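Shown next as structure tokens: one chain only, the form predicted alone.
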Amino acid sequence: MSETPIPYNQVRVRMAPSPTGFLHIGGARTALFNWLFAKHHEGTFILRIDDTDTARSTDESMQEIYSALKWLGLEWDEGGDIGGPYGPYVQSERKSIYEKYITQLLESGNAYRCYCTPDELEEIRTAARAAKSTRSYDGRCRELTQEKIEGFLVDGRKPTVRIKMPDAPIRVDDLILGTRTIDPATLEDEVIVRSNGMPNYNLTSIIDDAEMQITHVIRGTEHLNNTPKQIAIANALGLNIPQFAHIPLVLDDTGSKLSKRHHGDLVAVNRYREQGYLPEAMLNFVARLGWSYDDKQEIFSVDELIEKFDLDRVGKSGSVFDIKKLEWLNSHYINQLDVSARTDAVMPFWEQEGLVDSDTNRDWLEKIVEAVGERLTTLQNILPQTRYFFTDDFEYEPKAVKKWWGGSDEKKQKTREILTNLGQILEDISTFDLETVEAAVWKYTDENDIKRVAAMQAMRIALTGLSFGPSLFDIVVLLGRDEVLKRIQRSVTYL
């Protein structure tokens, strides 16, 4: 590692996702921490695409990663789609750069070609396990004769390239986890170029970090085992080594790593976008996965995060993905929007369901959103909470019917009577506004010794099919007299 720390005003950090699927919550957290670190120190944030896994990498995944990061507001200063002074920023386009370094390693004797077949490698691994060795490769191709090499080539063997690991301990200085020394006996000669000629992650990553002048590598602790290997490669090539900072894993509620394989869409950033989470809420939530400013503050604006973020406050242990906290944060940010902005935000969800179009009265829609109030956890929640405003094609909630309309014939008869009378009252009142409607309903219940809640719930179910939602009188006025009377008659007929 460099003897002299890199000045923070020259900070260059990078996010290097593999385009083999959607952007993971953990990947978003890594991107955010790098972005915040760069912004805090007035540095540069780079988006580099690690697509050396050609069998699994797709352009579709790459575009989805771009889209998710842009939705979060994590714009990059250099990258594959915008260029920069150290491009190209897509690793599959940098093969000629890697070949130069591979040649250097081979010619210097710091790397060698390995001709072992898969069957031979499995035999070596089996023997290593039996001997309880920490190395699963015995270095047998380190000193091959030319005659042996020619024989392998005649056999059609396609070699990999392996780095010669040093015999001396490797020191890893980590800005979060501290310093540790790696015993060389635990390191084997790593494959750095596959038999198909494609260089692998540990080679390309450290070369790109050096070529792109990366000063700090901030990434998840799943890369801890890669760090000493990359340091060894950098030393063999005489490259500058960045400062490393490994951030803790994101865990599920059982303490297991949150992963694509085991948690599916739960960890996909775009899933939350589609469900109506706001990017501000996601950023706030993700920032608190492993970082804290103090024991009190939970809600941070982006500007506050930039001002307060630093690696000193990143913890060493894993952080739990708490969906309830995310929902709470999202609800907070939704409720910070004024009615007009909130209406804009929920409009796409109504449109996707075919509930509204360009001709739908905007003032009416804003009044619906205002009536819903602070009940939204996600923007998508607008659908079950408001669908009945746009259509009477709904079923009555069975539990609500049983509780409020009655299971017995006598209770049903009483409910029919209440609804019939309320319908007549609402038909006869002269002014169909909030105050008049409310006064007429309460006058009827009080004069007839009917519990207010019973009358309200009976009518709510008739109008919405549900036993919960905005104020009943808001619903009545927003639906309008004709629609209310029609729905009450439908419920009477049902009963």
Given for the second form:
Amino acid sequence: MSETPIPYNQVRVRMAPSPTGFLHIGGARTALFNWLFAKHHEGTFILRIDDTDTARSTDESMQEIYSALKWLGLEWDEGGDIGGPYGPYVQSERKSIYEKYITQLLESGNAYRCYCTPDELEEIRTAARAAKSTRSYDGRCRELTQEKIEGFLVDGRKPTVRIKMPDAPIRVDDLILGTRTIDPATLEDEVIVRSNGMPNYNLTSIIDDAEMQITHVIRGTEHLNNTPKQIAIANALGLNIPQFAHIPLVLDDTGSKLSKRHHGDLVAVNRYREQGYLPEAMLNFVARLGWSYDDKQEIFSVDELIEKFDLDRVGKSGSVFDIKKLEWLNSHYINQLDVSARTDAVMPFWEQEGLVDSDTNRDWLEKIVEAVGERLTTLQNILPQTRYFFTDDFEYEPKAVKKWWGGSDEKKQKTREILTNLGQILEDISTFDLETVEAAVWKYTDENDIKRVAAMQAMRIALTGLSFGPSLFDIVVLLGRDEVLKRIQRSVTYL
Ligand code: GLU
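Could you output the structure for the form predicted together with ligand GLU, given that the previous block was the form predicted alone?
Everything in the complex follows now, all chains and molecules, and the chain you saw is the first one.
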């Protein structure tokens, strides 16, 4: 622990996830704000793993958090997997450090052992509720006689350790929310070590923040109530206290807190990765959950975020998670990719579906991507929009059939005739390229007084099963003559 004041020009921030589940949007935002703050101030970003809740922490979750953060590009300078000057960065490996501080608290009289059983605690809580007390524990173990303690030990009771909360108000200066003064009557003697000997979050967090020389604790407002407790513990230990910045909640469109419990995997970062959201879009989106530069700008590159991000532009009220905006940003970033990069990006989605393998012609794939153009909101969208290029095993979309092939027998007969003629024309043309195909089709429609759109749509459905998609002539040329004739024949038979 350093006794010297924290040098303000060396920002050290941390994200401290508990590995009890996937990384969610709120966690990603905490990571991003810390990371941006560190980058903006040329400081250090630390990834600490808060895994003292051994029953709920899993290695699988820890690996998933690492991988989600890496996917987002939020690499850390010190952390659980890479170490650093203040390691270890995994709390379950720091027990001996906490023990030293626990002893210090007990010896200085700032903490005491509590022998109350769960049943007794329940009784105390009930009585406190009846008396409308703001504390649910009455501090009865503060002054136990040696005789009483020995009696408890003979009974086999396993004590917890509680911190003695101070009688004076606690002031919390928050860089986002401003200053609050906490009435000590609302704070009770918090358990800092469980009866199984595991220290709890409020103790380990503030000890590590001091040991790791954290200058700013940037985290969600769900921790607001923990902050005065952590300050009290730091004061009792004579530790440096970091500056605090609590970021308001992320809300759903009804104004409720976005949570794992109520929103399931809608909040899981990996879900977006799997669906083909780009990390740049995710970062841009998450940055705007609570932070703004001015009222206008929505699109920020990572470099721009680093340059512009600071805590003074983080709002005091909750921000709403708007999936439409995320889709909009995602399509913006997908459209920024050149055709080759976009082809690389959609490749895993085609491969997963078994549509493409290493033998598939790369040039052809790039042309497909080019034909799709700016129609992707996610990379996964490539599947419904291009599946028919790889297989003719598709159904004709019923609504499209009704509208463009016709509901009546008479209309169907007419469509059948048009498709048959078009098939013949495409069979006969000398070169099967865009200009020749297009000119031949228009010549046929114009000479026979057939509406261009009607012929196009009829053919589109025959080739793709759909009524929308890339330019028809692009599709025709990309499918190639044999495939086009085969599909037209299939539709003629169908009709
Ligand atoms: N382990 C805590 C959490 O995941 C960390 C909170 C903090 O940043 O202090 O919420």
